[in-house]
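Consider the single chain below, provided in structure tokens and representing the form predicted on its own.
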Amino acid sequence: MIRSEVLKEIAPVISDQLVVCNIGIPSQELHMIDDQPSNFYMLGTMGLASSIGFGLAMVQNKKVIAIDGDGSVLTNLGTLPTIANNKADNFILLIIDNGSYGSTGDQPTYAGMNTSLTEVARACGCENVVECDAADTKKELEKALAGSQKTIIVCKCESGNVKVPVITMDPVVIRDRFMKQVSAS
């Protein structure tokens, strides 16, 4: 499975959740698959989906899912110790690890080589870290949503992109409609 297939599988599970989605093609894929006002699409800040999602989880009670990529997490490794050392049991970080920088041409990441983001998260002190094959991501995400513990899921999938249109929605509109969903929580 490639990332877009994982997103299709989990779309029904996350459709009524607050979701912060990784920059570039992942946001475009999620937008194409199941655009929701509760989805915050990152359009220009690589490496910050997990940070923004975690900050949101810290200040309100509804579950927050940050969908990030291995390349983005590698550009902001400081987020993992921050997640490990602060309380937010309503936070789920889904790292879709395809071993490549998918939005910039599928160049390999270190996660596709010798670096295990599962082991890095654990070494940072994250306690509930689950690594799974792409086909098991929906099941692991459902378990995390049903639970009451901060969770990091590292989904191992194949590299590859599908053709997707760019998100033409104004970033201010994306922000405002997402903020309305957060306020409704």
Second form
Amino acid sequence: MIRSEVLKEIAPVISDQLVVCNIGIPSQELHMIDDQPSNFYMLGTMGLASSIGFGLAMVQNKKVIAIDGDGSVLTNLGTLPTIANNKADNFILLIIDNGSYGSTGDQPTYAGMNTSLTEVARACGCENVVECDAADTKKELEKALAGSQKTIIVCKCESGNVKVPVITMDPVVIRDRFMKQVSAS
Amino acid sequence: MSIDKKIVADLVANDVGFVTTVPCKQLAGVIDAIDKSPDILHVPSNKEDEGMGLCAGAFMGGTRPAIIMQNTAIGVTINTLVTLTQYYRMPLPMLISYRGELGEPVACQVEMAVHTKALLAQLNIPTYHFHHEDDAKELDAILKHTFMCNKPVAILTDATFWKGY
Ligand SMILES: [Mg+2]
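Take the protein just shown as the form predicted on its own and give its structure as the form predicted together with the partner chain.
Below: every chain and molecule of the assembly, starting with the one above.
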């Protein structure tokens, strides 16, 4: 399974959840598969999806899912100790780990070589870290959503992209409709 | 009231409820006061761009954020300031220790100090410079201005303001 197939499978599970999605093709794929006002698409700033999602989770009670990639987590590795050492049991970090920088042409990442992000997350002090095959992502995500524990899911999948259009929505529109979903009762 | 307490009181009076910090000797007293404040969630970050990501999330969650960092961080965060904070029009007061100004003992700090205001000007970031203790009287107005215009705003605080190193 490649990332777009994973996103297609989990779309029904995350459609009514607050989702912060990684820059580039992941956001474009999610936007094409199931655009929702509760999706915050990152148009720039590689690496910060987990930080934005975690900041959001810390200040309010709704569940927040940050969809990140292996390359982006490697870019902002300092995010894992911050997540490990601060309280937000409504936070789920889904790392779609395809072992490559998908948005730039599938150059290999170190996560696809000797580095295990699962072990890195654990070593940073994250307590509830689950590594799964791509096909089990939906099940693991449902489990995390049903629970009440900060969770990191590392989904191991194959690299590759589908052809997707860029997101042309204005960033302020993305932010405004997302914030309305955050504050909706 | 000490200057540290005054700064925190202004943050609280302007409903700032989330502050991320990267350690700094000059701002250590403020950071300590923020940590002790029951009205502010203090989350130290490992790098300033990570901190700006946390602040963006906190803002979208309905809590006014602020970041405390050194001026060297301007070099680290230009892409984040432009493609996240400014592009999505988010407010972000940045309380900055302005290293490399008069009284600076470390020569290397001057190398970034000479670029600090030029970079902030290039980024169209409203910039205020606290040199004398009295300058801090404007902090309340600066915070109101920041949350009025939804922009990142820089408050540079130099060694003279902090009465030396
Ligand atoms: Mg990848």
